[in-house]
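One chain comes next, on its own, written out as C-alpha cells in the form predicted alone.
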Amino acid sequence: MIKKFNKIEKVKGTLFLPGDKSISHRAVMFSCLANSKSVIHNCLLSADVQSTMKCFRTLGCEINIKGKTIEIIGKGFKGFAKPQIELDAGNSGTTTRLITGILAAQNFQSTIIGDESLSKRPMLRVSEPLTKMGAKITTAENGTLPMTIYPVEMLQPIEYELNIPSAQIKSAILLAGLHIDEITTVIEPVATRNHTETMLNLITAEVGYGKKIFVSKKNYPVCNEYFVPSDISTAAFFIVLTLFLKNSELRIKNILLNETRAGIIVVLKRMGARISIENERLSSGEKVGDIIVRSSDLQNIEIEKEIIPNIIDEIPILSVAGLFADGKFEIRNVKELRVKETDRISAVCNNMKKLGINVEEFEDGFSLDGEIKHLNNQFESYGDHRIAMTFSVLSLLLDGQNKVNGFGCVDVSNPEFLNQLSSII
C-alpha cells in the first residue's frame, strides 16, 4: 500500500490516543495467568496485541472484546491447555519473548512461530537465560523462530545479570520466576522500561551498579481491573509534527509518563521544545498526564548513552526532529535498532539519503546534516510500523507530494493513525 501525503500548515486540537502497547501486552498476559475474570480498559487493539490474544486463546483462555474494554477469563497457575497448533506471534517480538518465559514453566510442549520479519529476530537472548533456569528450548539453527519449548519437571531460581538492556529479556525471566517458590533475581545495570515489575508489584532494590528485581510464586497475578494509559511512543509522532508546524498547539490526553518511557520528552525539551505536562496523576500504579505541545525552534544536542534504552523506540521519529533542528544530528550507542522489525538504522539512513542531505551511517548509529535538496520522494517502510509513521510525519512537513510505500504496516501499533491525524489538521 502506497500512501500519499501533502504538506500541512498547522495542527490544533486534542488527541485521545489508544492504550500503551507494552502495558496492553502485559495486562492481557497477567489476566490470562490469573484465575477467573479480569477487565482491561483502553487496551490497544493493534495487530501486535491481537497476536498476544490469539496465542492465549490457543492456550485455552476466553477473551472477549467489548469496544475498548477486554474481559478475560484466566486459567490460573499452570492451567493452560496444551496447544493443538503452533502459537503464531505474528510480527510481535514482545509476544514472543514474554510468552516464552510463561511457556517454559508449563507441563506441555509448544512451538512459537511468526511472520517473515519476526522470524529473523534473535531469540537466543531469551532462551539462554531461561535454559539456565532449567528450561528446555530449541530454536532454528541461527537462533531464530520457530522456537519450541519442552516441558521440564521444575524450573530453578537464578540470579541473572542482563548483558543486553532489554525489558523483553528481563520480563521473560521474571515471568518464568512467577512459577517458582524460591526467589529469582534479575540484576539490571542499565534501566529499561519497568512495566512488568510495576504491574506485578515486585520488590526492587537499588545497588551500586544498577537495580535488583525479585520475583517468586508469591507474586503470581490475581484477577484485576486494569486501565491502560495512552502510548507515549504513539504520541511521539504527533509531538514532533506539532513542534515544526508554525502556530500549532496540541493537547494529548492521558499519556503514560513512566520515567523509563518518557525519555523522548526529556530529549526534546533539552533541544528547546515547548512541551508542558498537566493533570499528572497515578493510574494503576503508572504516572499519567496530559501533554501540551507548541510550535518550537529546536537545536540539536548530544544524546547521552544512559538515556538510549528509554528512547529506543522513538529514535526514528527523533531523527525527523534532528533533521529540522539547527546543527548536526548524531546518535550513537543504538546498535539494538538493527534487530528490530527491520534494521532501523539502515532504514532511516536509506530514506534520509533521498532528501539529498548528508547522511553518515555507523554500526551503532547515524548522523544527519545539510539542506534538503530533493522533494517528491517515495519513502520505504521496510514493513516496519515506526519507520512508516516516521516518514509519514516527515512527508507532512515537506513541500510537494511525498509517499510512503508499505504504509499498511502501521496497523501493528496504531491502526487509527490516519484518523487521528485528520482530527487535528
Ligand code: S3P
Second form
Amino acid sequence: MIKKFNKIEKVKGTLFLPGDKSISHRAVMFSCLANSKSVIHNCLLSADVQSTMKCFRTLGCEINIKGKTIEIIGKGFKGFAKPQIELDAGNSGTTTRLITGILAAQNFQSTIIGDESLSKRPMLRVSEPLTKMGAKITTAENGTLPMTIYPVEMLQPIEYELNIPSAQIKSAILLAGLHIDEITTVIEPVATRNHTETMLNLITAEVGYGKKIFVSKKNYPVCNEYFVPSDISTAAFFIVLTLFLKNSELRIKNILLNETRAGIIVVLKRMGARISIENERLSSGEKVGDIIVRSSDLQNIEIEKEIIPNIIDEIPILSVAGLFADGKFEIRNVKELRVKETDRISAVCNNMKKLGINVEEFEDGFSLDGEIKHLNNQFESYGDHRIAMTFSVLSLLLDGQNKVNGFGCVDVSNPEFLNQLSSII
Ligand code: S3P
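Having seen the form predicted alone, please provide the structure of the form predicted together with this ligand.
Everything in the complex follows now, all chains and molecules, and the chain you saw is the first one.
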C-alpha cells in the first residue's frame, strides 16, 4: 500500500495512544504463566501483540479481548499444552525471544516460525545462553528461525553476563530462570529496558560495572491486574512532528516514562526541545506522565554510547529530528539496528539519500548533513513499522507530496496511526 502525505501546517490537541508494546507482550505472557484469571487494561492490540496471543492460545491459554481490556486464563507452572502446530510469531522478535525462554523449560517439543523478516533475524543470541542452562534448541543453519525446542526435565541456573545490550536476551534467560528452584543471575553491563524485572518484582543489585538481576521459581507470576501505560516509542513520532511545525502544541496522555525507555525525551531536550512532563505518577510499578510538547528550534548534539539501548527503537525518528536540527546529525554505536525488523541503518540512509542531502553510512551508524534538494519523493518502508512511521512524519514536514510505499506494516505497533494523526491536524 502506497500512502500519500501532503505537508501539514500545525498540530494541536490531546492524544491518547495505545498501550506500550513491550509491556503488553509481557503482561500477556505473565498472565498466561499464572494459574488463573488475570486482567490487562489498555493492552496494545497490534499485530505483534496478537502474535504473542496466538502463540499462547496454541499452548492452550484462553485469551478474551473485551475492547481494550483482555482477560486471560493462565495455565500455571508447566501447565501449557503441547502445541499441535508450529508457533507463529509473525513479525515479532519480542514474542520469539521471550517465549523461547519459557519453552526451553517445558517437557514437550515446540517449533517457532515467523514471517520473512523475522526469519532473517539472529536467534543464537537466545539459544546459546539457554543451552548453557541445559535447554535443547536447534535453529536453521544460519542461526535463524525455524527454531525447535526439545523437552527437558529440569534446567540448571547460570550466571550470565550479557555481551549484547538486549532486553530480549535478558528476558529470555530470566523467564527460563523462573522454572528453576535455584537462583539464576543475569549481569547487565549497560542498562536495557527493565520491564521484565519490574513486572516480576525481581531483586537487582548495582555492581561496579553494571547491574545483577536475580530470578528463581519464587518469582513465578501469579494472577494480576495490569494497567499498561501508553507507548513512548509511539509517542516519539508525534513528538518529533510537533517540534518542527510552527505554532504547535500537543499533550500526550499517560505515557510510559521509565528511564530505560524515555531516553528520547532526554536527547530531544538536550537538543533544545520544549518538552515538559505533568501528572507524573506510578502505574503498575512503572513511571508514567503526560507529555506536553511545543514547536522548538533544535541543534544537533553528540549522542553517547550509554544511552543507545534506551533510544534503540526511536533512532529512525530521531534522525528526522537530526535532519531538521541545526548542524550535522551523527549517530554511532548502533549496529544492533542492522538486525531489527529490517536493517534500519540502510533503510534510513537509502530513504534520506532521496532528499539530495549528504548521507554517510557506517557499519555502526550514519550521518546526515546539508540542504534538502529533492521533494516529492517515494520512501520505502522495507516492511518495517518504525521506518514507515518515520518517513510518514518526514513527509508531513516536507513541501510537496511525498509517499511511503509499504505503509500497511504500521499495524505491527500502531494500527491507529492515521486516526491519531487526523485527530490533531
Ligand atoms: C524489546 C527490546 C528491544 C527493542 C524491541 C522490544 C523488548 O530489542 O528493540 O523493540 O520488548 O524487550 P533488544 O532487546 O533486542 O534490543
